[in-house]
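The chain below stands alone and is given as structure tokens, in the form predicted on its own.
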Amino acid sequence: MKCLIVNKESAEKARKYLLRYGLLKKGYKVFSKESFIYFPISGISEEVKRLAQFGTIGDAKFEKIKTNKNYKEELEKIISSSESASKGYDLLGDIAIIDADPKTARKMAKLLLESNKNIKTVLRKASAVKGLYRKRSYAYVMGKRNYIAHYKENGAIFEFDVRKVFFSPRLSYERQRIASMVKNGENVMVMFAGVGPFAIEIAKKAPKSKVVAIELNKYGYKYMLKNIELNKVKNVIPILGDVKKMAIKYKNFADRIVMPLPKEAHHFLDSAYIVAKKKAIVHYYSFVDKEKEFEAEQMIKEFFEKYGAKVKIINKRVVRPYSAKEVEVVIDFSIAK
């Protein structure tokens, strides 16, 4: 390979010149021998002749520079070549969860395990979220065969079996946002509490609040108890039961109500009315057509008008895309009974 051979005193000046004019051949290691430095070079003969001002032009063998894979680009290539693969992946502790066909999933899993030493297990979504408990099936792809996640978020830690409960790391910002709004002394009800992320993060942020967390899934409730213990919170009251039945017991209890059940929350607005104090705040989540992002706003107002209550919209935002046609939104509103 053609090279420029210069003495060590001239090496820095020669290097800058080569870089400036694009004559340093990429992908090969510069090396020294005795009192000389050897630079691999490329370019047309007229350009190379100009280098004689620094030293001599010769031939030498150069070692190739080992380059790390650009894993992000590789992953994007795999995803773009598949009709089934969704962009990105969810990381629950050391478990990566991807959404792709089995063949593509294996390619993605190999790349993820190579590129991220913190990933130990790769699972594939094998069904949609379905059923009363909003669970989905997962297929093992590669790495350690494990389904128990140990996940950290916003200063809290959560343990759960991904096959038994619903949990989305994509609601991390929402949990942080609402927890930051809660004041000490508030009574908060978290409906459909799952393994406790909303309730526990609120309880940690506002330790003098009282947080009632209701969950129907016995596995979700079991892990909520575990997570309350892990996070050492004393102000969460976990309840295994149906929100509609429990609402009667907590009539006029809540200063704030969290309703993170986007497909079915509208069926529980009557329970929210029962639980709410005279001036309560509600955080209502819903899946909607992305062309009609906030059509739920009018539905909420009309619903509470039946009870003679006034609704004031405080905030509304798109939380995340859910499908090609749907997005998840949150509407924060107050009820004046």
Ligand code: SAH
Given for the second form:
Amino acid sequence: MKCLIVNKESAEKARKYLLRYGLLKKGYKVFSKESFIYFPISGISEEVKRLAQFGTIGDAKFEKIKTNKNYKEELEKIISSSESASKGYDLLGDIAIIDADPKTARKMAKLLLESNKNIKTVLRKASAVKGLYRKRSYAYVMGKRNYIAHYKENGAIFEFDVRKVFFSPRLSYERQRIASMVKNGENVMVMFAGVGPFAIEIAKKAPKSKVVAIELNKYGYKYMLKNIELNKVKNVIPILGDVKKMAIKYKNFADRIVMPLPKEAHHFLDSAYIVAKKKAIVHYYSFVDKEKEFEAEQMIKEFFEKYGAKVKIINKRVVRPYSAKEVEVVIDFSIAK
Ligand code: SAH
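Now the other one: the form predicted together with the ligand, given that the block above is the form predicted on its own.
What follows is the entire complex, opening with the chain shown before.
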């Protein structure tokens, strides 16, 4: 097997280069002999030639890396030896996102890149999700330096820059759940639409429906336009703007309203009231104390009763854990004005 042979001093540099350009042949063990390190390589000859800057191109026998199980165990070991690292990782297309201190992150990244051929980039969460646009900072760890994800979910594809917009693959089931409830032909309003996952998945499922999708972050909006195109949906109406200001334009429009802004949704119940038809269904997301999961129910009822509307709770569920003390919940309810 073709390989790159480098002396120990250059090994780290060479490894980084190989990972960054996808030239390390996966599934085989790197080994050392005397004072040299042997890397199995693959790639076209032009790329391989450039490796001569690190050492010699040669030929050697490599041992196969055994099973997936080994790598999982090793990953577990690395994670449990760190106080800060979270279990597992999120995969956004070929970008793996991990949550660990820089040193642990490097160890995890090396293992991920070597053992999973679908992973090309490893990033590390470098802040919480914060601010009006619900964004997070990411730090580059290893592999190809790329921040643009191409991520598939429930038969749709989404492109976005992870640094510029909110996106969580952990809401995938929730998006499928909502899309499956929509009746073809309903008018739907997705508030806080981000790069468009709720709106597009609904629109695909219900091609006769009109789906209005409002997003305030211009990058979110830009990627939503792109994603509408990528998914070839014709029935999403993307809007750049503030839900509070746009609601009045869609007075009495919606049979169904999706409110995926768990931190603030309560501030937008008045907009939901304006947008709702005489009868409408609302999907309301919020972060709540683990111990008081569905406390918002009472608040929702009281809010709409003020306007003389009736509220009926249809369903409620925990969507995902959020922090040590909080979970994200969704409450599905109907209102009758
Ligand atoms: N629904 C998307 C995004 C949810 S995050 C998804 O599932 O991926 C919430 C989004 O609401 C963010 O993109 C943020 O920029 C947007 N946002 C926050 N306040 C807003 C407002 N007042 N009007 C419209 N969008 C808003």
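If you superpose the two forms and keep the largest set of C-alpha atoms that fall within 1.5 Å, you have the rigid core. Residue numbers count along the first chain shown, from 1. Here the structure is a predicted model, which is why all the values come from computation and not from measurement.
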Notebook entry, point to check: After a core superposition, would you say Tyr17 shifts its C-alpha by at least 2 Å between these two forms?
Noted result: yes
